[in-house]
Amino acid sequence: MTDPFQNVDAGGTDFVVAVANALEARAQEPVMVKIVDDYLDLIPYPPGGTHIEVGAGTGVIARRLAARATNGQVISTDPSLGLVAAGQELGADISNLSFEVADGGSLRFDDGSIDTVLFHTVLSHVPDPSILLAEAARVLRPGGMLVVCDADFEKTSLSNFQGDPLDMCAKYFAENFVTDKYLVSKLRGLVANAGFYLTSFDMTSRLITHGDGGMVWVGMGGQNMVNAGQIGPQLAEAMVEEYHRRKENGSLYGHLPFATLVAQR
């Protein structure tokens, strides 16, 4: 199936807004909120800056660049009008921040007008991703920042044993809901034929041991599995109950490692 992800508002309102609560959502566990910051204290914040969060969702990471960036201006882009509408809503009272429909392969800026281009979780879900760090380099000024956040997919897993029907939700989601779940290793490669001098990449390992952050894959899965006519809606519920059981055992584990880029045009 293609990644869903790709085109959001074709997935009806429902998925819209299960998509915008999963993004503000798994911005809030604390693994997250480190790996967001860490990146976010490598950003200069010249006066009057310009810095721009491709693919944004909601918004909820450039609320957070935002509140850095508050001698300059924060744009967050997404091609989802669904998306964009929620992000307005939750950003209102920011008066820094601004939002926008916007395709990130082509973008309304000048030529190395922009100080900063953020991708989130981005490039793993779109068919070519040269083309939006080409974009990136365009609209970037010299010396300016590219900042690339995503997820190993690959090694998506919420495995308790062999066999684990939890586990298998995941590894679907990751086969299904992701256009190049090995996007990570590609990155670094991607990014220097854009024209990028890396200056930093690492790893961090987003575990899953409370909360709901596991719930998009069983949900979403199972949900596409009973779409599709392979599992019955009974199988899919269950599964969902045996996430809050181990959920409130203490025996849920998982993870899925995040990376992040940091270069400069």
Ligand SMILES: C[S@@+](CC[C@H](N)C(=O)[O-])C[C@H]1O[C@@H](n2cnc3c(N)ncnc32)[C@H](O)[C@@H]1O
Contents of the next structure:
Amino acid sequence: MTDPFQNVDAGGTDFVVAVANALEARAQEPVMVKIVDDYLDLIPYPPGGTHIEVGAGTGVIARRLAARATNGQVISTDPSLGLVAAGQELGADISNLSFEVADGGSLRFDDGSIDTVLFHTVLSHVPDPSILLAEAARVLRPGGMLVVCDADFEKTSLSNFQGDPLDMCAKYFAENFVTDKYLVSKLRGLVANAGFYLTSFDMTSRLITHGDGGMVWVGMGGQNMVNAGQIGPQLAEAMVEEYHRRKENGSLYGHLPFATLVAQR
Ligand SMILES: C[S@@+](CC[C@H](N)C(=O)[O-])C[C@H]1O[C@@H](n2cnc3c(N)ncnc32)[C@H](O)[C@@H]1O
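Switching from the form predicted on its own: structure of the form predicted in complex with the named molecule?
Every chain and every other molecule in the complex is listed next, the one we just looked at coming first.
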């Protein structure tokens, strides 16, 4: 199966809404708030600067970037018309934030015209991340900042014991809803090859012990197995129930490492 994040709109309206809700919810998790705050602390906000997020979805991170870059402009770009439309509503009252439909491999900006390019969980969802990194290098001014935050999906886990069915859902998600689950291991080389100088590369654990963060794996993964005729709807529902049972009795234990790379043009 092709990673549905390569073309979110093709999944239909229900999928667009589910993705929009999942992205908005993920960004509110305390660990994700900290990951984003930490990298937003590392970049300068020059007066009149232009900062772009590529593959921004609903722009939930771009909104936070705009709150920092009050003396500049933030442009939230994504190829999905549905996600951009949702983002435009959510960010309507933020004066220094605008939204555009764009593929990260072909941006409209002039060479050397941008201060910051941000990719937050995008490069693991594209067939050739070097194309998007080359485009980022083109539009960034010399000294401009590149921020890449992505999940090390190869290590996705929702496992409490050997053969745990919830872990099967997490692994299924990493296999079928991600284009390159090994992206993070290749990231430093890709960035260097695109002409950037690495400033920092760090890893943070996204632990899932509360909330519905891991439900994306169980819900979307399970539904996909049903659609593919691999399991019946009863089993998918039972796995969702099991997720909630663990959430309520304090035994929920999901884990996904997130890497943050900062580099300079
Ligand atoms: C997991 S979502 C992340 C969205 C957002 N950055 C966030 O973290 O909330 C991946 C995003 O990558 C976008 N995407 C997929 N292919 C892309 C491409 N070629 N160029 C730019 N964005 C792309 C998808 O439309 C989707 O919104």
